[in-house]
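Read the single chain below, which is given as structure tokens and is the form predicted on its own.
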Amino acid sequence: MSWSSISALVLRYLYLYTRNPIRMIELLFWPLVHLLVWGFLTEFLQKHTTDSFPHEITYLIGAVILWDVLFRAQQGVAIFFLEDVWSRNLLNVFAAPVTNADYLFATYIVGFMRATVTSTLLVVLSLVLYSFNIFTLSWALIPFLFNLLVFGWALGMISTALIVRWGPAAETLAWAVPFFIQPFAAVFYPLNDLPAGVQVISKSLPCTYVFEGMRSGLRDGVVPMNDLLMATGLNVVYLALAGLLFVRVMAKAREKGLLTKFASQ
């Protein structure tokens, strides 16, 4: 890997925001809307349920914050690629001495920065508006967030590979892929409440164990290490498979000239 290539790619992405601040709307607006919707729903349910239930309802806000970390990490990889497509810069990037490792590592950094910006906003607002403090998880929050970042990067590579394989018509996958798995990821509801057949799919997703661990940590004050270990082990598998898919698709795209399809749009 070349740090100069990686830093140049990241810097180019940052210039897009400094020269056109309107792009910050996409980064901040939707997370804020989701927090307000789920936050107001939480307050409504707290007022209209029994005294034994309201504490569990606040887990919805924690789920919104953690899901956004995964989503922004995935977007960092997928949108990084699409930004070059939209600006007609894709061929310039891959004609330069930029390896797949350089490109992917730059997208990881961008995904981390996007997740940091939005999660910081959500954490502060959830504390101010709804008195929800996700830092109740203390040290366990770090491995939780890291696992979500890694899974988001893996989904981003899968999204990008599918877009390269199927062409510009598949650009919507950059936003759709995370939501394909959301119903099975136990984001807003416990794993045990899902149908037995669906649980099989849910248990194959690393993020399921993160959300389960989050709820357990907030409820009991003890984070189950089994959940963290399962999430980490599955993430290793997903990241390896996603990286292999990305490399093979990009190699085939270079061989068959598929990247020129994006330059001609």
The other form holds:
Amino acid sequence: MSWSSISALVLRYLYLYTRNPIRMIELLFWPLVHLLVWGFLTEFLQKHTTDSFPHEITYLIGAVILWDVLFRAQQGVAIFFLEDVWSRNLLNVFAAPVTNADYLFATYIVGFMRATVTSTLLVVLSLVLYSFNIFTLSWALIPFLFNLLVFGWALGMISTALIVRWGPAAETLAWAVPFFIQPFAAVFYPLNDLPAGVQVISKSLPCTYVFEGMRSGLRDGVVPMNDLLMATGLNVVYLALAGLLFVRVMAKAREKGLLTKFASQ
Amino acid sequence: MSQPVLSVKKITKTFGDFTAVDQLSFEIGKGKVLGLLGANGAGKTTAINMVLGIISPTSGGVEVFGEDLTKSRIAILRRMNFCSTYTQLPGNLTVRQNLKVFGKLYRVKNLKQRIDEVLGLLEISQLKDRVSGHLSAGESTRLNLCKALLNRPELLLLDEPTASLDPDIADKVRKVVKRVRDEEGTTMLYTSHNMRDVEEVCDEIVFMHKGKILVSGTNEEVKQHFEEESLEDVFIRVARSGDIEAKRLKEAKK
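If the one shown is the form predicted on its own, what is the structure of the form predicted together with its partner chain?
What follows is the whole complex; the chain from before opens it.
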């Protein structure tokens, strides 16, 4: 890996945002809308339900924050590729001395930066607006967040690989892929409340254990190590498989001339 | 010829039933400019993309600086560069920002100074803080060429660098290409539909038709093959009756 290549690719991305502050809307607007909608819903439910579960309802806000970490990390990887497609710069990048590893590592950094910007905003606003403090989970929050970040990267690589394979018409996958798994990931509801058949799918997703762990940690005040270990183990598998898929699809793209098709769009 | 800078050995590229490049072979010696010519669809751009490693050959191989492209691709790419009319630099970055990004990608030393040099060479220093997307076609092409010259490439691939340029800007681009060739001894692979470019810039040419080499040699040799006065006439003849010419040349060889 070359740090010079990685930093150049990240710099390109930073220039995009500093030159066009309007792009920050994409990073800030939708997360803010989700927070407000789920925050107000939480307040409404708290007012109109019995005392037996008002506390659990606040988990919805935590779920919004954590989901956005995953989503922004995935977007960092997938949109990174599309930016080059849109600007007809793809061949310049892939004809430059950039390895797959350089490229992927740059997308990871961008995904991390995107997730950091959005989650910082959401954490602060959820505290100010709804008195919800995600840091009740203390240090355990960091490995949980890291797991979401890693799963986001894996989904981003899968999204990019599918777009490369199926061409520009598949661009929409950059936004759709995370939402394919959202219903199964126990983001807003506990795993046990899902139908038995669906739980099988849910248990194969690393993020399910993060959301379960968050609820359990906030409820009991104890770090659920089992959830953390399951999420980490599954993430290792997903990251390796997604990386393999990406490398294979790029090799296939060179064989079939797919990258040049993007350039001539 | 001493060890060639670029050696293309019987490369073939097929996409399903279609053969885009068929057993293409050529070499370019240090400091020489080879023109790769042919009508649209002849296989020039596919050949260039194989030299860049963006498309992998179905068979055959490419050696650059004596190294196998598939084995040492990254090290080779650091010493070469390319400029194509089919690519652009990100339109929402300024000229300087784009060159800074690519300068870092190619590990250019004294980058700031080098950026000023290439902008001066292409006579677009006044545009360095302009957003790239707001440049005219001619300015944009010159910016692409700036990017291609940033790392002082030993091998430069130019894919139709003067396409869509007005005669004045095309002339300026040609002069820069010649200056780089003469002063820095840069080896070049040059594709163009502009035969004036080719006659002024290229030492040798390879004429392609349907992925195959129809004829190769110096400008004069190629003109003699076809008994034409200019490359423009040769080009038109090949474009209009390439199959007949291919058959004729094959029989003449026998």
